[in-house]
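For reference, the chain that follows is the form predicted on its own, supplied as structure tokens.
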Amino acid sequence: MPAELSPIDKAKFLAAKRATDFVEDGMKLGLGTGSTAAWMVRCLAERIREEGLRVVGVPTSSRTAQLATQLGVPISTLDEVKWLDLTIDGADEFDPNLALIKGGGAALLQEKIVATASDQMIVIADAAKEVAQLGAFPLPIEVIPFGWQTTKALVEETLVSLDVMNRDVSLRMNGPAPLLTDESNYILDLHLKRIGNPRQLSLVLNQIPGVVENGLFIDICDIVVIGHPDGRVVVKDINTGSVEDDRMEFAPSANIFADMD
């Protein structure tokens, strides 16, 4: 077990642990991808071990599937489960309307499919992910490899007429080669700095041939759980308008770190 977590990991852990309080026995869960979602899988595994919680998870990436299997979280496929009670996932940015940018981990396509096939989506994040306006984090879009340079040019041309501050587009790399998603597609990162109208941008991008999906999640997230290194946890519910400000003890058990070196 690591002797000490960084402040950012403490915040992620607290958000993840608080979010698993929403999980009830018998639920079918979407399991997100990324560093914060990995904490959620660990906390979920702990509840399964210690409480006998019965759930089935649908992972949003091969990485999450591997972690869940390693920790003893039962998993299935969306085709088998068909519909989910709850998805818990991280986000790269979220705004006051709980619109999100996701895809920093290159799993945005499966993440969006799983989230929209759920009765509810909870986002877990540290406070740095909360922004007044989306766009500082590069917006990922998943594109098919065939003709990707033409798709990139079409995206750049389309951005000229949209309310964004910057229009730089880059191909995400994995060393010397393009990064491949779980669906063997490429990721283009749109360095926009500011997105004036996320809903319009999302709709327009998905009309471009070659674009499979974009990382804007609009009207999908219901609740965001924000962790702070000092133990504060803020829960914002977009449907009720409620904001809860709680404090939690940072006391992860050794089992939480079972998968870590």
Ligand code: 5RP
The other form holds:
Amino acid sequence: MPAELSPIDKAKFLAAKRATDFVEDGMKLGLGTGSTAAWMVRCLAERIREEGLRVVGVPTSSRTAQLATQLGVPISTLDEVKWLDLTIDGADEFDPNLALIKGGGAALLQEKIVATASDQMIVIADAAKEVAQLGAFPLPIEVIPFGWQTTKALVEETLVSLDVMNRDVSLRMNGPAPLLTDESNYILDLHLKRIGNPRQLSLVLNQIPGVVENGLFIDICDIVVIGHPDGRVVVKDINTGSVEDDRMEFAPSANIFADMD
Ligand code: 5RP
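Could I see the form predicted in complex with the ligand next, after the form predicted on its own?
Zooming out: every chain and molecule, the one shown earlier first.
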């Protein structure tokens, strides 16, 4: 077990742990991608071990599939399961309407397909992800490799007429080569600084040939669970307007770190 978790990891762990309270026996779950979602998979694995919880998960990336399998969380495919009760995933930013920027971990395409095929989506995050307006985090878009430079030029041209503060676009790299997504596509990161109209931007980007999907998640997230390093956990439900502000004890079992040893 790691000697001590960093404050940010404590916050992520608490958000993940609180979110797994929403998981009920027999549920079909979308399993998100990223460091916060990895905590959720560990917490889920613990409930499976301790309580005999029966669930099936649809992972949103090869990384999450590998972690779930390693920890004993049963997985399936979306084509097999078809529709999900709940997806729990992280985010790079969320605004007061629970619109999100996702894709920092390059899994936005599968994440959006899975979250959209779910009755409910819960985002788990540390407090640093909460913003008044989206855009400080670069917006990822997934593009097919064929003609990607033309696609990039079209994206840049399109941004000129849109309400954003900055318009730099960069190809995400993995060392000397372009980063490849699980679908063997590229990621363009849009450094916009401020997005005035996320809904319009999302619609316009997806009209550009070569763009497969963008990392704006609008009207998809239902609940956000925000963890703080001091044990505070806030749960905001956009549908009911309810806000629950509680404290949780930070007491992870040693088992939860099994994959990190
Ligand atoms: C992956 C994602 C992640 O959910 C997002 O990047 C947040 O990651 P982390 O929990 O590591 O901060 O969208 O594509």
